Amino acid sequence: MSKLGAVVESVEKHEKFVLEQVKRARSDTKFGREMTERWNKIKGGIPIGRAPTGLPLPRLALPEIDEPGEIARYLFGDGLPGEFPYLNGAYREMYLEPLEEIEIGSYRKSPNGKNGPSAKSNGAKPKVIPQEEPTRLFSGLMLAEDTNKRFHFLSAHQRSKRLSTAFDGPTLYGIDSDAEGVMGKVGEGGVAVDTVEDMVRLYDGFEVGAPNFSASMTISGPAPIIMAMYIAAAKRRFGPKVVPNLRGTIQADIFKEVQAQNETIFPTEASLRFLCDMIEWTTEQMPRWYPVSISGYHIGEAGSTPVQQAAYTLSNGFAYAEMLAARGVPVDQFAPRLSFFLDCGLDVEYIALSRVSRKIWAIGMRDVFGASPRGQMFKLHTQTSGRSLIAAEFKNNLTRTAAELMLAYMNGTNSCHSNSADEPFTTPSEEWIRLAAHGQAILLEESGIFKHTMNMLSGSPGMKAVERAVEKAILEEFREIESLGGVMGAVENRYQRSQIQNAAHRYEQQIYDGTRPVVGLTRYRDPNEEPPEIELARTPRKRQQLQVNRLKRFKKTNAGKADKALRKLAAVVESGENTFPALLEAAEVCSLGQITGCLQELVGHFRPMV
């Protein structure tokens, strides 16, 4: 049995354990009394804040139960926020407005919602509960300095600078901007990054080692190379001591590429080797960095059902954990550095999809891999569904995205990106990307839905019904993958890809046979609608040529050093050693395309699956 089969058994065993605790609380008077006393203590320790209207509200909402069996079911089956199995959230408090403790059991808002000092009351020392905005701002267009300008625009009013970067097509495939036939793609749909110098420009003006800064990079095939360039750029600006302080994420997920997207550049086994080399190095040297974002978003965007997205993402995560454990990397070194990325659409499964994923991950990592609590936590970034955005009457996309944001925050996502309404046509403009960011601010800051009380919308009978159905369906997918030899066996049998394709076809059929109504497209469409006038975001030819000229100068300046670095990299690859230290050296003097070409000569090219 593979680890995935053991995860299925562990989840089922946990469900039996919960039922046993429920029965025990009802039959064992002493244990039942302990449950009730614990529950009363928890409730008695919940701080009380006040809404702007003066309404007193608890910082944590708990169900009104006093029967020992139901208390046991809640504590062992759901868990408090920040406690196993993390169904109600990875952390004790998320999204809440900061409070200052004035005296025991009495709290008030911190001025302006910030973590600054304020007047004392009754001689008590204020205690500020810190928080970080979950909003992550996504951008990537033209050249590095253009994206840098957009980053500064988007983050101008954010206390925490949480930037997410999209790369252009050539960069995603490890191709240099001066390669034959790619000029027209340079800076289109993302930012062009060829060298460490581009990486310096990309984050210029941001203190990348600061506690309130984090960078996310959406790239997988050449992710170890781009990661090395990011480290090299940070060292150029702030010196070698900055490396342990770097915070952020690089997507790097190879499994989702071969299952859904095909944006990988080396054969699968070689890709996994380079990825695990990077994870092993960064988990040891960069304790604040997430070196892989195990990504269901692209699986969902390719057409999967929500359950397939969660099942394939979780099973991929367990496969990475198995590979790293086989290398001898301690589980409590790598497990806390694994992160996840799901989309959030409008299907009913999204009411509970992320909650169930957190639970399954926690149980599997604890019981199968022996991870401590930090390694059991399912750290999640969510993005609203790009697939749900419709060109017809596109302003309706604002409502779609708002509904998806609500679902994402109901599920306790750790960070979130909201798509722009104009994305069916072009790279988002400043107007629409600003409105997309404001959607999150309205939910989290203007409304009182999430900022006063944890669990405000969690645990309804409907949500619990969806949880049970989703969990059962995910475990059925696990069993099917296990029967095919685990994740790698299923990939070789093209199982995930074929299932995604079938689901995508069914989705489109449902739209056009009316089973899945789309407002403004198949229902309530305005017959007089005129095509919108939207300016397309394009990279001027002069800007593309500037990128090419810069790259050629870089190659000419570093020609001798590049040859030496590439020879050393090749020797390390052939020796079987960890390749990442050699990649770090090569990133200083070689371009992305030069490094990619060197590695492809050694390990070959990825052949896309049909």
Given for the second form:
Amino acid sequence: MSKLGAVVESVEKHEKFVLEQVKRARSDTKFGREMTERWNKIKGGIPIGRAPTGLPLPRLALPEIDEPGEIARYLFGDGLPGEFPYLNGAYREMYLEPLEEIEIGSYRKSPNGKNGPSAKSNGAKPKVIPQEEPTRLFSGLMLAEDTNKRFHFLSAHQRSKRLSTAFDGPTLYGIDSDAEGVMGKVGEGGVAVDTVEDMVRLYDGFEVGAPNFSASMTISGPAPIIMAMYIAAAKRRFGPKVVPNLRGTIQADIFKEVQAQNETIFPTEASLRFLCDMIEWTTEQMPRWYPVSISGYHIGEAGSTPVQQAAYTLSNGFAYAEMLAARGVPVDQFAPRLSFFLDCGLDVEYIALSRVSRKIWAIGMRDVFGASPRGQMFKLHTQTSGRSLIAAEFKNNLTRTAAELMLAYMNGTNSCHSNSADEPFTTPSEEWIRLAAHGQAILLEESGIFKHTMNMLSGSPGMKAVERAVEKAILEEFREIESLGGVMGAVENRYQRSQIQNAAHRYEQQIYDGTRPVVGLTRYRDPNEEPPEIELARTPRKRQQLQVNRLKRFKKTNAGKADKALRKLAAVVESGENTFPALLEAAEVCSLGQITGCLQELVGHFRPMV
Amino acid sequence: MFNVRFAARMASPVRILTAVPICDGHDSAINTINLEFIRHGIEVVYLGFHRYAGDIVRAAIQEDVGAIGISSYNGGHIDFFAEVVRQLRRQGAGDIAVFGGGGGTITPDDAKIMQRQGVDQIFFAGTSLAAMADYVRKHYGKPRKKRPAKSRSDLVLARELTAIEDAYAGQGRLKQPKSQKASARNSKVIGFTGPGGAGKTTLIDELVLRFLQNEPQARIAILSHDPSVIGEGALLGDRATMINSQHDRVFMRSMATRGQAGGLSPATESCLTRLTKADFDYVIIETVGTGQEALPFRSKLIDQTVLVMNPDYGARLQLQKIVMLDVADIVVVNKTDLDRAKAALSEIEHRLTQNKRKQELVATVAKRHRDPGVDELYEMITASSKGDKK
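For comparison with the form predicted on its own, kindly provide the form predicted in complex with its partner chain.
Okay, now the whole complex, with that chain kicking things off.
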């Protein structure tokens, strides 16, 4: 039995506990009074801000309840934002405008839950600490210097430099740009990275150790190798002291690759070993780094239902926690460094999907793994659904993305990527990527929806109804996975894959039988639509050749050192020790393909599942 | 050479190969399309994702498909499709059509270029699944054209196997092949059977890796079987998992059972006969996952039968009913990393001793790289072949 069964039990136990508290608050006068007092104190401490129209509004919205049982149900069952079980949010305040005027109470928390300066400072206007923008835009195209230029374009107007990196196909599969048969794929759909030198070029001009910088890298199969290259590049530019300051995320989620995205290169067990080696090393040496982003996005994009997406993602997360705990990594070392990534589409489940996910994660991590509050928090990056975007009358995609953004922020995501409307055709062009970024600014900065009051929809009957239904369905999926021997067992039985494929097939059929209307395609289609003029991002053959030439030169220069480093790496792999330090050395002098090849020689290739 | 009694179970279906290009894992669209194709009665050999052009072309020739469908979502499609067309033509298989799609990533302008380069058809975003299936049935189901007499041996062999299959489907007549020159090598034929989920495909692929590594000249043929859904097509997906078998020294043919129960196709025996006359050192035949009463190999052509089991076969009582345990030369218990493995091995060993004939038992974990159990199985198969090759 894996720990997933225990997670199901802990969630059920928690539900029972909440009901007991409700009953107790109603029958035990003293406890009931305590509840009421606590509630009144919370309400009394909520600062009031003002909308630009002058309308006063509380910074935190709470349900209008005064009956002790209902108060207990809210406080224990949902929790205030930033409090267990975090249904309403991982942090007390998110997306809110900096507070300038205090009318009631003293308020000590600044945005994103970090302790800021006290708001009351001798009547002087409180110092405003600008909040970190939650907008992240995923980009990667052509060669490292081209992506670097895009990064500078995207982050020019942002206080914080949050770069999110997409890699090209050969890189995602651990293959060098000069390998036979990949010409044409180099720099397509993401940036080509073969060596530490490319990694230096990629983040050139950014101070990677600075507190306002973070890099996110979307790659899983060869993630430990790419991570090692990132560290090697940072060391080249800023010296070894930069390592503990590095901040960012690498996706590195092997389970979802095997279940949905198919970008994995070693057999699953070997991949998991290299991954855990990296997590163990980075959580110790780089305390600000997120070494795995447990991702449902690709499960959703591969066609799963929203419930399947959340269930497989959470169960994958618990499986990683179980593996790391079994290795002896302390839970408070790794748990706070696990982060999540979900898809947000247009199905109604998305109104509450991340809310429920936060709750289940918190209960499981606390009650099954014994994590402290920082390790109970489900820290979430969301991306709007690429699959929901279509080529026909593609400008409608702006509206689809806007609706999804709204859902994502209603779920309290910690950061978010909004897709560009031209994505059905190409890596986004600057025109459409700018519109995508501005969509977020319009929602968060221009509109008042999220600026003034946190927790707007918490406790609403509709939200509650969806939360309940989604939670029940996720636990059902957990039971099914557990009955197959946990995540690993289910993977080997290709349970998740076949469920996702069936859901994808159903979805397509529903589009054409009319169950799922798609505007511009199956409804209100313009019969005279002309193919749009889209600026395509394609990597010219000459650029691809440049990458190949640079790589060949690198290999020639480092030939002797590379051999030595690979021999050392091989010995470490065979010995069973942690491979990450040897990878770090190899990354200085070897190409991605050389390291992949060496490892595949030792542990074999991934055998795809259909 | 073949028995007419079995003929005309199912008409010979349209047969195509589908794949996703190198460095591309987007298989959601193709999985959905494959399901739709087989619902429309098409036989689909699915090669999987992240596939080199060379692997696609080799497979298409060996499987003798009418067309190749490529689903590309990760860019580079103009180069990739062109490479597939170029290699097909270079190998004398330019009669195999190439079609594909990539949602919105393949623009109408791209499609024009691709069609000029020899691609038959690109389906754009928004094409319904039914429309695609109709197109495939209409355009790729024609009888195969004759190929020049001097074609490469793979092309000839592949087309002969098609002729055999068609004859069993009651289409066309099978010419008695001209008396084959006795091959310089005689094939050793090994039959693999066992319940679904035991890991036969993975095990065979690991054995192939050892053949290729240890016998640098050896050529191997594989006949692999997947069920046809009655009245529908078939999804022949073994190639997608058999990564080591996509090799120039391996000739693989995926066969659909086309309505016959028991784990093989009506045409299997004839195809096997044909293969043993070709230039292969080993011919491996894999059945569909079978039940406990199955006894698929009645052919005298088979030198050695291997039963592959999974430790989870159920209670001891079930073991008594597995007929293949009486006749198999080698019994493999795969997935012996599972909890029940030890008990399973000793139960099966006990069962085999009752048979009082020389049967080998071997424990493997085929999914493990360099598994010593698979090495042992390889030794068993090759050791016996050295002495008693016919």
